[in-house]
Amino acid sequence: MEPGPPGSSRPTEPGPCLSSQQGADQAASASLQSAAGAQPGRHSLAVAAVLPAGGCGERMGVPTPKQFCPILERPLISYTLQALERVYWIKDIVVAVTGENMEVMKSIIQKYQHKRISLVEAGVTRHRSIFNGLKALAEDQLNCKLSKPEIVIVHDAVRPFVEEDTLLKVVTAAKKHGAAGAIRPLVSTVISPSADGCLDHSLERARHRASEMPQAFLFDVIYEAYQQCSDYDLEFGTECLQLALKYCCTKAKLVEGSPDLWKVTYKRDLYAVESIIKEKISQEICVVTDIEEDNKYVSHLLEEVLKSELNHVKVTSEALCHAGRDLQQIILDQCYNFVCVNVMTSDFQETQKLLSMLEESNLSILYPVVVVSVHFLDFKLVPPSQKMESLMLIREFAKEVKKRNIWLCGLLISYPQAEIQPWGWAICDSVCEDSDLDGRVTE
């Protein structure tokens, strides 16, 4: 087994230090204990996950294995790891990758600060890769941080949208029945062709389901199944639930899964994943202002306009004046879109303060962060030269923060102070390092 990078085992919190998970973690653990029948005072159910990630992505038709294809400049497998790391009660995550991609996987773990990850050598088939992951969890190796779990989850590296609720359902069902798996209704009718290429028979679609991931098992059940299964199964089989049934007589409980459990298979699926991620991280905008809470007239107006124009987006507003505890909480809750309104000053100080907070949070490690810096200048008081200096400062700063995955754009609004009206602002200049803003906050 190939251990993860230094510090990769059993952290207090998974992934980058983005949010305080303590309350959610305790709730998840309590829910899992209750669902699994744990008694007060007993430790929570030991759960691990195995991700086979040794495929070459032949059906996708691209040279890069699909699990390493970039989505918003970040490998697809990183999104899947993040989804599992968010689940506090999954203690270990074992990823099976080919030897030639071992260093690539290590660099992904390090760059995106993934935790609780251990690497093993993938086999030549899916089942052999899963078996290698199970053996790593079963074997008591020297200097190995892994321990044998009671329940093991098997999930695909290219299903990035798995939610904790689904994972909890399959784990709970596996605890009771020995095995469980997510299913979805069939979209197309399944037919069987004859040897001459004609229709032999078709299946009644309403009576069948598509087997999806995640699946969960009592560890002893699935490990015994893999130890007993034939070479033919290891070479050509794909269904883990069938192995548990065939070799351990364990009938899996089938759990209805969500529509987001689909597997990235073809090149077009990459664009669908990117679209879903963009939509997900565009659901909240925070308007930050440099004025006192009781005098937030301008930011309040902007907030109301955004709410009316983007009625599907959550819009909040906060002040940078004090300690910024509320703003820090918004950042910790992983808001990725900010509008920084500078009313009291014409310089870049408040926006720089916000950018510093964002950089310290490591928020942009996982997704691009969009910041729109809005500056109000009285054109009767501020000379044109100062206006241009502000514009150029924003442009230069945007180049720097873009290196840290923060997309900064500037908006300069000139107005006569005595005549400012809610709908009477004249937008004079706009500076943006990338006008597309990665497809977000541009509606």
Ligand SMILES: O=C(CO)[C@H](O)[C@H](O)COP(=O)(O)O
Contents of the next structure:
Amino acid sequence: MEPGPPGSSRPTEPGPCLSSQQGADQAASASLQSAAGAQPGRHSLAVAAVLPAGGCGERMGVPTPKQFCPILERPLISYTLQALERVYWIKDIVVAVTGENMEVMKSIIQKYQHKRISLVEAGVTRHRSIFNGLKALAEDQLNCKLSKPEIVIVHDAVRPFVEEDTLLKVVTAAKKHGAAGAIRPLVSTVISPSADGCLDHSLERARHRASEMPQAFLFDVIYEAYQQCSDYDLEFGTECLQLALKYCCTKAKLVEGSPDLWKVTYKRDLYAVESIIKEKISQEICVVTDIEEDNKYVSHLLEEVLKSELNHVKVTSEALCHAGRDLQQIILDQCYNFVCVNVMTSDFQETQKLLSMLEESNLSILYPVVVVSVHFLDFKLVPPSQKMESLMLIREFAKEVKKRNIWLCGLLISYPQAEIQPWGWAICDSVCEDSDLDGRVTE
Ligand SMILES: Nc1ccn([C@@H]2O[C@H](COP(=O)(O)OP(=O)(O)OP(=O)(O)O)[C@@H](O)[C@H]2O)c(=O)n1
Ligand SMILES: O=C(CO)[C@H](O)[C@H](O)COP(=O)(O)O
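Now the other one: the form predicted together with the ligand, given that the block above is the form predicted alone.
So here's everything in the complex, that chain up top.
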């Protein structure tokens, strides 16, 4: 695992999994608005999530439990947590981990600054781990900071690509039907073998579906189901929706999910996750500026232009404020493309500040980070040659940071007075020479 940024501790290496694992902060006032299809603000719903993360990953065949396997130097579970915590209306996220991996999990939470997470001890089976998470949310727990939600989402820690709209769909359906879960069409036909290893019967593929995650439940329904169910269910069951049906007569609504919801199970799935993350990396740009009003205006314009010009690219903007905390989070979330707006005349302080943050973060260890340093010139006030000269310094700087896998490019935008002209000069040391940047938008 990569060394942490200054001030953060290095996560302990996850321990290997024993076949019988005995097991042994809180949100703002999150609310789900219009969960039942009503107008925003009319309904508010307390929603929490339980993430079973106490498995061994036997099928993956590596000593590290798959939820802790590094993808681009970051543990898989951290991507899943990130996907859930981006959803502001999920108030609490309860993660079930084995006692031996508790410290690993704590250091991941600290290092990647995950929020709203509570940890509970995992059980020996997935159902038991989920049950432990539900118990922590139930109101009768002593010394528990968590409060009982109306709806609980259950999501596997090893399904990192869950989107907010899918979560909203299952939660909305659970509010109405008591239970809901994501499904996908079957890829292969399901057959049933007989005891002698021959075909007994096969199911009609078009009439069946694969049950995926996330699932959501009225808390009282699923908690009741887990309290009622047998040891056999807890030991061998694999389907939470079935427990709700069997013990609470609650028929789950099935919601079509996206193909990215699959469960990371085999080693090859890690490569697939990495490819998807890399694709996402190439699809995000952050426009960075200092907090001055002028800069904010310029970056807002830039953000709008980028959004309209670059379809499918997520454009965000962030201020280089003194503490730099929000930007720090964007870096931790693995944004690899930055456009930094500078208003200082000769030096490029804003870019330098950003570059130091990037260097400290170690983000560029595996993949290059691209920074476009933007400078403005009112050519009626300053002769372009003068400005160009001072900006040539950026070449030297670019050479320096290239050694640390940061690709710096200078862009001078010339405009008369208040009007910004659609032309400029690019001063690049590195970006244009090579093009091995996963198709990232840098030109
Ligand atoms: N005792 C267990 C077993 C599994 N899980 C979690 O349940 C999810 C889905 O289970 P699965 O894919 O079967 O995970 P593993 O049991 O780790 O994998 P394998 O079956 O290959 O051993 C995973 O996030 C896993 O960590 C859990 O919390 N507690
Ligand atoms: O498939 C599922 C839905 O029903 C669950 O997500 C779960 O992953 C099944 O767990 P396991 O692989 O341990 O049987």
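We call the rigid core the largest set of C-alpha positions that still match within 1.5 Å between the two forms. Positions refer to the first chain, counted from 1. None of these values were measured; they are calculated from a predicted model.
- When the larger part is held fixed by a C-alpha superposition, the smaller rigid part turns by 58° between these two forms.
- Once the core of the two forms is superposed, the Cα of residue 370 has moved 3.8 Å between these two forms.
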